[in-house]
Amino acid sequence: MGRTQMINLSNINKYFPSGDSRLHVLKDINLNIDEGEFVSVMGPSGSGKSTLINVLGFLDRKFEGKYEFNGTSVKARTDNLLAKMRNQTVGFVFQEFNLIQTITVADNVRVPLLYRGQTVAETEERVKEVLTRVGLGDRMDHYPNQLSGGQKQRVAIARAIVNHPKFIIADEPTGALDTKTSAKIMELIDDLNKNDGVTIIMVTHDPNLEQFANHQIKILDGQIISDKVVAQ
């Protein structure tokens, strides 16, 4: 069964202002992720896989290129459009758990919901029912620093899942973590593309992490020198 193409950049160049001159960071990129897949990009530091999932995350649009999300220019629609679009399209992960220190894990998972103008009254199934997914049913009223790295990782998966996203950015998802811990987050978000079919788009430096991925890319110098689709 052919799978449903998502996104689909073509010819992206991405620039920064550097003094007199400008810095190129992508460099003629063209990538087709379907719906369903679990993507890794792998690359050393400074390769510009951040500033691709920037791009590819909605966070930024001042691009030369065409980027199109399920059949839609994404460059053409205005900054309120976009910031909606994340909210409602794309759920984030990162290395450093970026949870906010003075609420709950309840509330830090609430966020996106809040933000889409529901009730906290209206949230509270939801974010139960995701806490519980991710194993953190009982911990729904401690604070993050109360929680171990791995727990609070599971909380930022949480929260990156409770809108029900197209797809999830993952970046260094298991950076900060031990081995055995990182081996149960990868289990969360393998388990979420296999059975929820949550389509993944993974950066990491760790080509143990690779293996998880049917869909390989590798980046250097701003360039995509290997794209690959694997067999599982």
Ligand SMILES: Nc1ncnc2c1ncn2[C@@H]1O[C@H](COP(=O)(O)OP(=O)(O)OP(=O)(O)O)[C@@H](O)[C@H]1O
Given for the second form:
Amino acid sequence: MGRTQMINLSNINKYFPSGDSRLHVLKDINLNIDEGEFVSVMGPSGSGKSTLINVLGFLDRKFEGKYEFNGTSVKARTDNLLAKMRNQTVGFVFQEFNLIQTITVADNVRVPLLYRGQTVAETEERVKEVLTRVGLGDRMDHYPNQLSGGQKQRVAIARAIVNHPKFIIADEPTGALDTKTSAKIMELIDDLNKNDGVTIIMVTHDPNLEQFANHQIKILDGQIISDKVVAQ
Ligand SMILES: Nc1ncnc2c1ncn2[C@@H]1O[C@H](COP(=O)(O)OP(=O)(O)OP(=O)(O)O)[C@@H](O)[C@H]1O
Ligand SMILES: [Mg+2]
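Can you return the structure of this protein in the form predicted together with the named molecule rather than the form predicted on its own?
Starting with the chain above, the whole complex follows.
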């Protein structure tokens, strides 16, 4: 099968103000990501991983250099357009799940669809479908605090895929989970990649999880020091 390029970063530099000077956090980043890849991003704390995925996930357009997504420039967009693009293009999964505690599992998963302009009635079928997909079809009316950590992360994954995103960004998705639960979540993420064709960009500190990725990136002090596409 042919490879279709989706993400193209060229010469990305990112600075944060720091007193009278500025901190150089991303240094001349060049990166291509193809549709369907499973990308791992590894590097020590403070090396710039979250900063990089904030750029990739359209959360931050204050950088120097060029970011093309499917051939169009991200930087040229207004904040409103960027937010819309984010909603339609990318799903986020975080270490601490980031669920809304005061609403049900189904309502958490519904949020991106409502943001997109659908009515509650229009969302029912899709919400049920994705929750069944992650193995929580029977927990729709539960609240997050009635779930285990692994179940919470499944809800977050359901919420991330509900809008048929072009890619998922997962920042340490198993960082708060025990080994066994972590393995189950990795199985689900891997299955979404292999069977549903979802492109994954995953930050991890765990060298054992890198093996799931067929595109392995290492960052040190704001620079990509290794970028390998591995045959699987
Ligand atoms: N909003 C900000 N303002 C100023 N400096 C920042 C900001 N966000 C991050 N930094 C700095 O940028 C550098 C990279 O931070 P980043 O969060 O990208 O690291 P990371 O690789 O994700 O680390 P971790 O593994 O701990 O999550 C750090 O030196 C950090 O202090
Ligand atoms: Mg981080």
